[in-house]
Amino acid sequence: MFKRPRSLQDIAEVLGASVEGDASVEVWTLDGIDQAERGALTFAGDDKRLAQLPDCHASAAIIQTGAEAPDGLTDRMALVRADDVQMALITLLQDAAPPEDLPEAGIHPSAVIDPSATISSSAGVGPFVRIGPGATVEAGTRLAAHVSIGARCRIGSNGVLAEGAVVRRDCVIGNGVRIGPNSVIGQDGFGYHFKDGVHHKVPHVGNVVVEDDVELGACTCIDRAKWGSTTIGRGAKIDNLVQIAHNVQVAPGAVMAALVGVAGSARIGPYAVLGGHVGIRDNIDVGEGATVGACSCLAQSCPPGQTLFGIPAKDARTKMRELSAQAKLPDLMKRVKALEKRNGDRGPSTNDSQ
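Let's have the structure for this sequence by itself, in the form predicted alone.
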């Protein structure tokens, strides 16, 4: 994984960390505790993983500064102590990652670009890209093969649009935005009026605004607004296969895992977290810092900071108590039947039924 063997001293200097044990030990790769062998550097950011280290064959491990290592561990592996194990991993992975397969600055001969479009000389436009009239692509942005940019769109600087991504007319993409393969920004919202046996399509004349430093996964769809803008706030992180409907407002820093569906005009607060396969009803608010657990459906607004779970979603602790009680129902039913049999179940009396 590493471009060259690296000593623990070298790694510690990069991370601003310290070494406990032999700092001259060299490692070639980074691996999880279960798979790591000699020559690998592993990591243990919590007590559970720390307890697993004595059975690990890695040459060294990254652990938290101040964490108590298992007895005798330093006799068999060196330790790199970092203030934040996850940030240390991110730093090492960034250093080890190969260059992305993206077009260089310039325009591929097969690209189809309207004469009225404006393309920065430092932008990279790959094979079979289409850029519509009046569109703008700013400095340093890379458009991979088969990207389609609609009329009057603005694509900010230093972004990446992966293969097959589509940004439809009048949408605005900020700086440093990454859009995954086959994602679609600015498709019409899902709106119809039923009359005389026909579903009449509701025109959507608004757009989508994706602010700076947003990341969108593969095959994610963000619908244009009926009027105004569907907005994805600065620094939001949205996974693969997410559907965001018309006029939704996603605040800065919100996070959505795969298969989330957000219905029209819902408002997702700053730094809210939606787990995988969560459904959000239309026209409700998810408060700042709220968390909705995986496979939940939220049918009403929730206050800031709350953690919810279930269908319908409610306070997670309450829901877990309910599930625990439900698990006891079969035994409870047996006890009820046994009591009925012992006491003679004659059914409801005549007086009871009156």
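Numbering follows the first chain given and starts at 1. Computed from a predicted structure; not experimentally measured. Think of the rigid core as the biggest set of C-alphas that the two forms share within 1.5 Å after superposition. First, how it differs from the form predicted together with another copy of the chain.
- Comparing the forms between the two forms, the C-alpha position of Ala299 differs by less than 2 angstroms, with the core used for superposition.
- Relative to the superposed core, Asp71 shifts its CA atom by 2 Å or more between the two forms.
Please supply the corresponding structure for the form predicted together with another copy of the chain (the preceding block corresponds to the form predicted alone).
Left out here are the partners and the other molecules; the chain alone remains.
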């Protein structure tokens, strides 16, 4: 994976880490403890993994500065001690990444750009990109093939809009935002007024505001507001195939896994975490730092920090007790039947008339 074999000495310098053992050892790839072979660098960020290292074939491991290594481990492999094992991995992976495949600065001759749009000279506009009237694309942002930017949009600096991403009219995308392939920002919200057998479309005159450093996955949809803005707060991370309805307010740092659906005007608190397939009802509040487990359906607001799951979602401990009781329910029914027999065998549905 590394572009060339790298000595631990070299790696430690890049990471600001120290080496315990032979710093001239060379490694050529990163790998997990179970898979790593001779020549690989592995990593152990917690005690459980530290305990597995003596059985690992890697030539070296990254561990936490100050962590206690198993006895005799340094006889088997060298150690690279870093302040944050995960951040060290990120640094090494950045270095190992193949070249990106994004447009360089400049505008591909096939792009169709309205003369009233403003494109920074350091922005990269790929083939078959369409940019509408009055739109702005700021410095360093790259628009991959088949991207469409609607009229009057503002796309901030140093972002990446991947292949086929659509940002519709009047939406605002901050700086450092990444939007995945074929995602759609600014589709009309799903709102109708039913009268005389017809669903009358409610015009959606608002927009979507995506703040700085947000990342959106592939085929993810964020609908424009009826009026005002649907907002995705700074640094929020949203996976593939997620639906965010009109007027939803996602606070900074929130995280949503794939296939989540958030209904209209719901408010997702800062750093809240929604597992895959979660459904959030319209108009409710998910508290700061709350966690909703995968495949749950949250039908009412929840307080900060709570962990919930289930359909409908409940506090995790309460729900665990219910699930555990449910598993015993067939047995419970037998026990009640036995009690009824002892009490005179009056049959299951008899009302007591004593």
